[in-house]
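Here's a solo chain for you in structure tokens, the form predicted on its own.
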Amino acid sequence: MDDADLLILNTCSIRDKAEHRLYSELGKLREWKALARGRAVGVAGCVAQQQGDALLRRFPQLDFVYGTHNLRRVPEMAAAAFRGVRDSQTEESRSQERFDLPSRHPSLEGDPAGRAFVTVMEGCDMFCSFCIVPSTRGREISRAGAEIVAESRNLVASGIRELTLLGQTVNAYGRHDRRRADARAEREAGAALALAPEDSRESFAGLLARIAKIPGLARLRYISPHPIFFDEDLIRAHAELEVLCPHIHLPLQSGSSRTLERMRRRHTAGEYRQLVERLRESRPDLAITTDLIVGFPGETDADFAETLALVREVSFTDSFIFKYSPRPGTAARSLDGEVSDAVAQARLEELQDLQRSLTLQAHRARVGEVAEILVEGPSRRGGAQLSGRDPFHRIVNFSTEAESPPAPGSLIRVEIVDATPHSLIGVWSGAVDDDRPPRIVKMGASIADERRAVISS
């Protein structure tokens, strides 16, 4: 921060904390602007969009102010910023421009190594009603699908091993581009769909095999997906496309049917669970993980009980739990049955140690693999350990026994030897394999067998 001219804080509202921990960053940021002349500050992202002007008025060592739909105006404003000029731009668009970021600074650090990310769709039109996000991303857009694929590929072609396609309801991607031309071709008896583009009636599944095909692509990832928007064609891909990683963060926030409708989740607890059996059965080591809401409105111990059952027969690999957080504008604001937070507490505590044991008995079941690692860098954990992830996105810290420790960005075997509820431990002999290993070499049983034995017990 002491030789930085320009801080830019980007934010996230999905939670009351999170934004109260912005304006406690802006207080602090006060002091740092006032030791030197020439610098500034802007906020981004979510809180910026929900706020807009009212940040430039609250804090005055604040410059300016952009909002989701507003990224690719960052260097003019941290130009006029620079010159005095204090400005807001929280207007929403609908434009495909929005999609066009300026190109980065050339002493800008890259993306983690061999992994990017690559915006496919923004917006979402659910609605659910603890969710602020259709307020601060606004409604759905799908970004062209030809422009999707040449950046892919211009990211596998520097060096780029491993891709996330990102969307707020990614696997939504397209759907309203496909309504309107069908509704077209309805109208002029198939005239308007001839001549509408290829790629604006294409699936996600459709996205995903065309991404998948680029030379070179070793993994392909997804995030975050709604489970009412998985068609056969998305669960077969599962099983049919092999760089498709087996892995999938499935959103579920309750396993209580009445608290998911008050949610307005649009899926039941069962039609949650008929998904994840369709979805094992087309790729039978899939690693799930989700997210979890405890003390909603209205949620009773029973519902809270539903949860618990539905967590432990699933057999999440890990989770994302959190309390519910109130947010403005949301309609879970006027329900009744307010939770105390000492029960909330209380459950979400529950609920961690349920998670803990569970994926601790994951972890512990992979023993004796060898896995496929894409290495990322030095271990959190310290010491000489490197770490990595694996194609379940699970974190593997490892050492060496070679004299050289891999590249970042290397694709290598890892035998795992110890586990941990946080990460699996391992070994690397020093082979690099760029020629696309097995992404898992199973030692003894199989995975299935594995999982199946982990959920009985």
The other form holds:
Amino acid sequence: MDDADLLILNTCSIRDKAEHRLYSELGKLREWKALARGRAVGVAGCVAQQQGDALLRRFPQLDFVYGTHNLRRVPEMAAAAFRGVRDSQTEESRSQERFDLPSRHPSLEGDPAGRAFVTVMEGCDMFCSFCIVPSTRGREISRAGAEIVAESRNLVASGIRELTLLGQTVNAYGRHDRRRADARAEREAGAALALAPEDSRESFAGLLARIAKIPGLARLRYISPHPIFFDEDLIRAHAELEVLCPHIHLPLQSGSSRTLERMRRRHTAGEYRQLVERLRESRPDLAITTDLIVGFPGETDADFAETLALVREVSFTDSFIFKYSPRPGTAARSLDGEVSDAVAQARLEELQDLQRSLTLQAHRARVGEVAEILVEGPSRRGGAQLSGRDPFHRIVNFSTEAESPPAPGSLIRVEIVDATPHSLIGVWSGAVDDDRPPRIVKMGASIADERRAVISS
Ligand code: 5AD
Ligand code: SF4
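Now that you have shown the form predicted on its own, what about the form predicted together with 5'-deoxyadenosine (5AD)?
Once more the chain from above appears, this time first in line as the rest of the complex follows.
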């Protein structure tokens, strides 16, 4: 900060807390800005989109504000700020241009941790009643398939081993384009269908299959899917695509159908349960993680008990649990049945306790396994430990006696020797097997045999 001329605060407005964090940071930046001439401050992201001009009025130390569709404007806004021009840009773009961004700064060649994200769609048209995303990220738009595949190829060619396809409802990818193409085809009796570029009709499963074929790609993931957009092909992809990781983050929000309806999630608890069953039939070792909200307006003890029961039944590997936070302009604000903070807090803690025990149970079941790890770097736990993720997206902290420890971005095998509720603990025995085809340990029915096979190979 001491050396910087320009500071940009990127923001999240999903919950009230994240928004308030921005206000307190901006308060502190008043002093930073006054300490030297020629300093500028910008605010980006969802709070910027939500507040726009109002931020400039409220914080005189702020020079510019740009919303979620205006990242391309940063160079010009920053230049103007240094000339003393204050500006806010928050209009929505519905053009493909919004995806046309350098994926990383040219000076940052390659990704040391071997992982990268690729945006496949943006925005959200689901309007869940608690959620501010449809207003901060705008209408749902999918990126052209050819662009996605080209960017993925380039990343893999530059040494990336793991790609995560990204979108607010990532598995809704292409749905509006397909609907439009179908409507056109109907109007023009098939003519438009033949004319439509092939990838304007591609499904999410089709896109996954294309990316999975990129030579050198070891792992493929996607976040976040919505439960209602799983079709047969996508479920089958989890059995068929070897590089597709055996982990899905599948937001549930609540285990009560009554609450789900008030949340406008468009599925019931039973439908979620069935989806989990079908996914596990397809990929028996699948690790499922989730998002849950407690204290949603009208949530009764009985509703909450249904959430506890479903969480136990599905046995999530992990979950992010949030207290409901009222957001401006969302439909849930007009629902009655406010839940007191004390009740919401008690539910949060009870659900967290349950999750902690389920996570620990899942982790303990892994002890003795040899897991494939994509090395990220030094462990947060400190010491000489390194850290990485296994195919199930679990953090594995491991020690090594080897003289040259594995570099970030390499794929190695680590023996899991212990488990905590937060991570797995492992030991790395030696060789880096980067050039061998990655092998994902399939668990499930023949788990013991598979493990033995991997250990002996
Ligand atoms: N209050 C609490 N949690 C929320 N989420 C989204 N909006 C809210 C809100 N208003 C949670 C949901 C979502 C995750 C990204 O954040 O669980 O899946
Ligand atoms: Fe928000 Fe996700 Fe619902 Fe969209 S689908 S409104 S991003 S919770």
